[in-house]
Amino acid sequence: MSLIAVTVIGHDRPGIIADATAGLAALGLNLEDSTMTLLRGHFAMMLICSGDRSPSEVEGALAPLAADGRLQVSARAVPEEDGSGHGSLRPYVLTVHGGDRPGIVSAVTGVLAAAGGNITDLTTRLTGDLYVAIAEVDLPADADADDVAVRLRAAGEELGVGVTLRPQETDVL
């Protein structure tokens, strides 16, 4: 079994998810991980599938999605990860809110990276002049989360936005 990363991006329309997943199912691929969203009216999908198919077979099966030129489809082989090398991690939720301006994500993620933090999910939205970002972050067990939170708030103050870091609830759905 191999892992294949599939991306579909372009103008939104009804049925993209149904068509893409039908093509993958027809190839016998298992959908292992996914994220799908609208970004300013454009559809964006990223999937990790497993099965005994090549990326070129996947692109061929999904080619009808891109036939009218409004969507782009790509498939790439990805190596399986053994899960080692990350050490002991603690999950946190980061929130950012305030007036929009360039450099917010760069400044905040720079603080996290300096602390050894890994962002596992990041969503941003701009509504009018209000900018909001929410991220799931893993910090190393030996990181001083209180110090990271202080540095995040300071970075936010320089940009005129509020930044909070709090432990993530670990309840399973």
Second form
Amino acid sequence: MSLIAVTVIGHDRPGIIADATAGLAALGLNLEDSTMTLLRGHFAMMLICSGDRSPSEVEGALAPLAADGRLQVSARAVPEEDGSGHGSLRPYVLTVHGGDRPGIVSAVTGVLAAAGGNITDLTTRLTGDLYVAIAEVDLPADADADDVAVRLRAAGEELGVGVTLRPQETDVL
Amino acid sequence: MSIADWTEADLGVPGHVLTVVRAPSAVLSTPSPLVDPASPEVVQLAADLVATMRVSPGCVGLAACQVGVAAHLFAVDVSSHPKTRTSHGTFVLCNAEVVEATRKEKGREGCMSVPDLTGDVKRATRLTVRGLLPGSGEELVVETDAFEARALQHEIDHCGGFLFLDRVAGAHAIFPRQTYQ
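Can I get the form predicted together with its partner chain as well, since the one above is the form predicted on its own?
To see the whole picture, the full complex is given below, headed by that same chain.
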């Protein structure tokens, strides 16, 4: 069994997911994790599938999707990740909002990276002049979250954007 | 008096409809200073907030910073919203603060100052708020629940310089506001 990462991006239309997954199913591949969204109206999907097939076989099976030149499809072999080994972590949610300008995400995420923070999910939206970024961040258990929040706000002030960092609330039932 | 007995007629001045400012605007991201509830400017602003709230479809609350004024007051009226349980009608509070907040639940929020997005935010559904009435300056304690509690926390956040975007539950908790036809 090997893992293959598939990305499909381009012009949105009904049926892309149905067509792509039909191609993968025909190869006997099993869908594991996937995510799909529209980015400024463009279809964007990433998924990991498993099975005894090569990336080139997958690209071949999905070639009809890209035939009209409006969708790009790629398939690459990826190794297994065990998802452990990150030590003790605490989850936080970061919000950044303000006037759009280049460099907002890089400045703010640079502060997180310097603190050993690992972003596990990120959504950014530009609506009109308003730029919004929401990130889920794992901070090392020994990181001083208040200090990180102060440095994030300082980085935001230089860019004229508001930044908040707060613990992620998880209810285990 | 009870907050439920208050009406904007108590202000004694007609309100004018003001323009609602949108993010990104610095006034929305800055804590608003406390106000003198008896000052004529605050009384007029209170009337203006109610008037602006009334003409805005679906609007259940409006903070002063949303009309571009850095001042710690807001208007609320959730009386005609379907998610409302307890409602105290139309009222304006100055310098309001949360005294007690319990029983958090997640709900979808929008904001006139962020017209293109909505977000899932956890808010207390049992809430006690203390604030001052515009004009008389009388201190009142409002105990409420459900949607009125959510609206009050949203407006008090505005006065602190926070948008609902600063409270959303995670990276997949903001949504483009769709208009289906």
